[in-house]
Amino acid sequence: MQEPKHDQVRSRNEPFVAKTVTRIWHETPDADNPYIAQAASCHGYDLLELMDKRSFADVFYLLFRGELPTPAEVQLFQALMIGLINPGPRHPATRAAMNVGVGKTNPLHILPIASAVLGGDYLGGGEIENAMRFLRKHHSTPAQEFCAQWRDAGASPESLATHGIYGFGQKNGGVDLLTRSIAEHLLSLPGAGKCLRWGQQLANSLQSFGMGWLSTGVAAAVFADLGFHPRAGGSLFQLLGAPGLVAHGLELANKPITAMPFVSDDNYVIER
């Protein structure tokens, strides 16, 4: 028996930095104890001044983008934050939060467990990066022309991702009506950008196929228009949906396990 071959081990000769460096956050150490901060700034803006003069949406945007948003940008972003604040009890991530809550898991574990589900590929953060790149790549192509190419290729609702179309499709066999309304509201705002407008045109073209916007597509369009990096999109989606996940989990945390339905024996199938 031959010994498995391995690559030769060699030194990487990569020197490590002497200390951690960040451009996001600066802390001014206390004169008597350098391990205690007496002041902090986010991308150069004093934290206490931000607390006094800016909204949470402003500072959230600043934290990830490195600059404060314009009035139109923060209006759009804040509207999206509200639109995505709760994935809703039909979403698998919310169901996970509810099961964790009613199952008497430590409340501190509700968010990480449910957020992991919200990071999945189905209606989750796992689709956001691809959707952002898709929208940024194609928003200059007429949406009807793009939809015709997809149709002529013999695509189906189940094969959108195979054809590189992310953030659009069917939800439970039809058009996601609530998400469509959220997109229409966002489009009415002055900060609506190219990706969101093109996505709406594509969603309109897909209606004849019984498809349209998904929440991941709307989020991706706004993130792209606001200049967020595609790799950050999935995590941002998880953050914006976190309040709803926690709220649903805590709602059931003090209720008996019978507060959630239990699948009856008739619905279990044992294959032989």
The other form holds:
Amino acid sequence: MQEPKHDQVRSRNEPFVAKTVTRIWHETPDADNPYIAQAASCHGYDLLELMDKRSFADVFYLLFRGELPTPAEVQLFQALMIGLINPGPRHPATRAAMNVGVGKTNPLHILPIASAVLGGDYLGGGEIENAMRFLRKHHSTPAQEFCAQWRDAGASPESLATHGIYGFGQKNGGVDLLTRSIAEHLLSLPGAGKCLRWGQQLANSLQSFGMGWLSTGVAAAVFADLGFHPRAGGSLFQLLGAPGLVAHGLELANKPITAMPFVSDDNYVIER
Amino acid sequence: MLSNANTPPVVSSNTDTNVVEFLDQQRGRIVSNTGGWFPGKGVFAHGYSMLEELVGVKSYFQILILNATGKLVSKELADWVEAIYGCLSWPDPRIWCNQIGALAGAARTSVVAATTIGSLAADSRSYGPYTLLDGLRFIQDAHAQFLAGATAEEIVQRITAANRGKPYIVGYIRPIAKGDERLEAMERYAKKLGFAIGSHQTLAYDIEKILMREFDEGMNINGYMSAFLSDQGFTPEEVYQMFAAMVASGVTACYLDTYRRPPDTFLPLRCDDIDYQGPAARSVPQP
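Now show me the form predicted together with the partner chain, since the one above was the form predicted alone.
Zooming out: every chain and molecule, the one shown earlier first.
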């Protein structure tokens, strides 16, 4: 074969912007030093005034949605924030945080490490966008009818995703009862919306198969009902679970390395 | 006994007992098909004794590829991978993942944090190891079409027809610049190592000729790697796994450059260097 002839290397001269644009945050420079901010505002609201008048949940919502929430919206959002505040000590992300802690890793690494694990496609942020799109697309189809189509095709937990169903399933062989209770509490609030209500109907239809809401599904339903963009959902899920991850990591950070089990050689099996 | 008036009515979990039985069997045990360390007995990796058969016997890149794919490849192929690693990471902080390293240096993180988060930043749809998945999928799919009788011309036409006339093919259009100075260096080295040009690579060059002629676009390093590694029998997933940390060393270099300079001096921004286009100032309503 002849020697290949390649293109000559040259710049594309792409039209990069001169300044980064944001619609979120404005910093007012000091009159004497343009690098020092003397005030900041979030979507037009002065930061100090927000500190004075509004809750953390209000401003969190404002950051991502661009407007302050109504009382019903923030009540629902804050309840979800509490419901998701800790994935629990058995979630892979929390166990990663604990390993960081007990392994004497710099505690500042707990959050990035554990939140990356909370970004996975199983019980993590990686599932939220699909779940939000699924709920937004189907919430006007009767849930029982939707469930019947899946049931007629075999009704296995594995077939949920192949039927485009995300955020619902089986956890450790059965219905995730705590998540079901969280969903029921959220449904009792005045801000509960269409996706959450429809998801509950689907969860009820799946109940007899030992399946139902997953935590990702509940988060996705509330995010969708509150108008968050599906692409933001995964990161929001990581943010809302972060406090629990860090708390568990820090709890083990000052304990000896023996404070967590270490699998014995007898129980470590190489399968080849 | 504690009681809670708000306790919801008991709902059955409708558990599949077989699942619980299986989980119980796994409790406190790890089953690995990879390897492990048994103090006093040795370290094992993919069926090899690490310290007797690998360390000092095989190169680091042979071991890296073994861990990423389960395949113990030839020294020559591992040398090729090592050389191309050198092409995939260089210390320019304008590259997005490298700038993570530079910013981490400016913010005084640890070098390990900087290097790992910079590598994470390269898990991108635009550049880095993730794009190799699509690069290999493209050339392997094109090769299957070629074996079924399609010409390179027809393969390109199918792509452009599906993309409103644009030649959007991973491996052929590179951001920032046209052309790729790394190709010839790697082609020379591959020849020196004794690698012949395989059928995926031949097809890749035929596709490049058409793109250069009709669209003034050439092959990039992804296209070359994808074709070469397809000829070596790797799947797209194996290649993504082999190159997970491919940008690490350039990130480390960019971190060190800013770490050694005073804080606040890396690309300093005045307040008005950020272009605010959001709502005008407004007063905060009471909830």
